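First comes one chain, alone, set out as structure tokens in the form predicted on its own.
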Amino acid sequence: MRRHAVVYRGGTAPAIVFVGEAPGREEDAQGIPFVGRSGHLLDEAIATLRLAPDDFGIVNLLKCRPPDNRFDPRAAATCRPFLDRQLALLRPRLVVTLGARALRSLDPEAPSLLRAAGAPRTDRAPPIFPLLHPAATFRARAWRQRWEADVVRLEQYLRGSLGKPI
């Protein structure tokens, strides 16, 4: 059973919003997205990107920790209007998806995450920049290396090397 709804962390008018899948144990305990182990890695990436606290926001597709920490597509369908409303209110210039479920939810036409990660999808407004979920990096060294390379690509995109600067 969930302890807290986990809604948002970040600035009031962020240029970039990171969208994850669902709160984990630490997030449920604190009511704040991405504060556990994955959150620490995301925070390191945000520091690498040199984003000020007001420049970004962090949300999840699901607002509550799923039972047994198992993703439920029905819960995602139920929570999707809340995510849509958050994005409409925040009006980011870029959405960075974290993991396959966040990408698939926001861009059903996207290729697989491993093919899409690290490259902006500019056919949408706002554009989407897919990344692996930070938790994946704890499972395999190759995925950690991919995460790091894709964060560099995101930094280049933000600085204008791969497209319009944000």
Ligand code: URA
The other form holds:
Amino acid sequence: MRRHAVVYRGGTAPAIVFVGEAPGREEDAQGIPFVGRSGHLLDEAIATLRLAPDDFGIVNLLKCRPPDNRFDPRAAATCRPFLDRQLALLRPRLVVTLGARALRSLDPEAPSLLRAAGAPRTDRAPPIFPLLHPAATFRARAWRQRWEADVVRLEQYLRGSLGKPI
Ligand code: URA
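Target state, the form predicted together with this ligand; input state, the form predicted on its own:
So here's everything in the complex, that chain up top.
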């Protein structure tokens, strides 16, 4: 059984909202998204992007840690109205999806994650910038390199060199 619902961490009016999949063990223990190993990598990326604490927010598709850490699409459907409400209230100027499930959920027409990651999808409102899930980077060195390259591309996008600055 989950210990805590894991809802949000970040500023009250963030320009950027990161959307992950589901809380893990550490997130469940603390009730805060992305505070475990994946969270450390995400925090490093946020430092690279030079985002101030008020500039960003972090949410998940699922608000509760799934049993055995297994992603359940039915739970995602149940949680979906909460995610939609979060995005409606926060009104970010950019959504950064973390992993295929977050991308697919918010942009069903997106190509595969490996094709989509690292480039903004500006036909969405707000635009979506897909990244790999940080946990993927622990599985293969190539994915770590891809993560790092995509974070640089996100930084360039935010600074206006790949498109309209947010
Ligand atoms: N992975 C996620 O997708 N979300 C978290 O909060 C932690 C790890």
